[in-house]
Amino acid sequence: MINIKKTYTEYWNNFSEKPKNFIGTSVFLKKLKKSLNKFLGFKISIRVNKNKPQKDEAYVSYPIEKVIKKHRSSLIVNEIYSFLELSNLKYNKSEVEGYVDEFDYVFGKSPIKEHESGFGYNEGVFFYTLLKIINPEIVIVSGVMKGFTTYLIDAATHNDCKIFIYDINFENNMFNSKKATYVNIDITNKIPLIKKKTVALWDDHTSQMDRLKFLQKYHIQYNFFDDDLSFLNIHSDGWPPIPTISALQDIKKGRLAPKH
């Protein structure tokens, strides 16, 4: 009997999973269970655990189709486009189209495969390409999971790159970076050297708008901003920054209250 559980195409890698058949190991576990109990008078239990750990599934489940996967890139590469048109950076758009293309096969080669909690590919390739395109001389993290972000970040940098890495518990990171530096308190006791071009990644679950004033007080130029969530969903996170970049904004814009 063969478990056909997935879908296989041309266009369409399905959780690369090829047929198995089941049968064969069941029918040996057992005649190996009904022997043992005879010879050792006893009755005995064995069990197989087919618990893995889970991927996601941008890792198992992913077009293979050339015109799929270049139709995808070029919408991601429009979007990245509109948002580069209203920041002051500088960038060449066939290096742009590069980078993602690039983005996809260092994506693919993550050793973190599971990203609950974290980026994932869609946050992943904005981060890497303007990663590239700033081409920083510090990169400071502020909040660590899995190590997928210092992953990127260790990819999209130069080798002279220096990565400085706050937490306050790392005992989830699963990559480290050679280029890193890993600082086990918050950043606001142990201020990193900060250079013309420094990048921030505040993803630490701390007030964003304590946050922007250590940015301002500091002079960091470059600055992303993860759980930015609104007054409307900050429900959706265990732990917001709160307030946020964008609670802030709606604070700003009037937007905290309804009007009467």
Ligand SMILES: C[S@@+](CC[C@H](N)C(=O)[O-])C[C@H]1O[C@@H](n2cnc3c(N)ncnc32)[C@H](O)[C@@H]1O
Given for the second form:
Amino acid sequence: MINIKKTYTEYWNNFSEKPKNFIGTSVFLKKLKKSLNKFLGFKISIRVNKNKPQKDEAYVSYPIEKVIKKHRSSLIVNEIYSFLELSNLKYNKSEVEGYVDEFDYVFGKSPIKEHESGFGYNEGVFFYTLLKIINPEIVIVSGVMKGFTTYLIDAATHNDCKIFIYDINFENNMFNSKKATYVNIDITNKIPLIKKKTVALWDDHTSQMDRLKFLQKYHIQYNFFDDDLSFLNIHSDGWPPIPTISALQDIKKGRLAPKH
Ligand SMILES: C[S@@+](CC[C@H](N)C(=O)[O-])C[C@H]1O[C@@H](n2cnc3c(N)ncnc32)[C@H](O)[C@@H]1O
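Show the same protein again, this time as the form predicted in complex with this ligand rather than the form predicted on its own.
The complete assembly is shown below, putting the previous chain first.
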């Protein structure tokens, strides 16, 4: 077992106890925060929620000031706008801002608070907002794990939306949606109902090229691919869905083409 050394400084606390010889830190911290607040013109603090195991840091240590959250939301909204400008989707700017704010609340209420191997805040806010804009009749998910993405789909879609959840292993699933049908085999063995406004989330670490062929064959209109890694970062995933869309694009454009 690896023994992780716990550290504590005036800037960093990896949830260890304050060392006994750490005299004067709180006074120093208070002074530092006071001058920073004065300099920035708004309050800065981080809420640290101790003694809550099995939670990602996003739920344990997070910014609380409205001004910081507002600034973060406006940056997220801009990112989403730049994506939307390249799409054919119709959207209303103030609605997008509302969805991004709404997501922050939805994220905080998530029944899954440990996101290892799954979507985190940033993928979540993007996916949630786009689902709200598309307002689908059907959502297909291939790769559910603990169910965080199911939770987001359940929260973002209207009551009549039908969700088809595929996984070859439901043992880790912690969230069940009343709108969902659960299918314990690969999607190629049982084709779901597909309508005009169907969204598919491909997060099953299975060849994205095969999934691309599948969605073309069955005319799935809106598709989200997670883990779409290029050759440059393909090593960052233990089980990348190769060939990924980005790798296929790299090859098509003659970038990083494998030598024969
Ligand atoms: C990265 S996790 C999904 C995370 C989830 N979408 C989230 O963000 O909360 C990958 C999941 O894909 C599943 N999986 C692997 N092969 C699959 C296949 N052929 N069809 C469907 N699911 C598969 C695994 O069992 C695992 O639960």
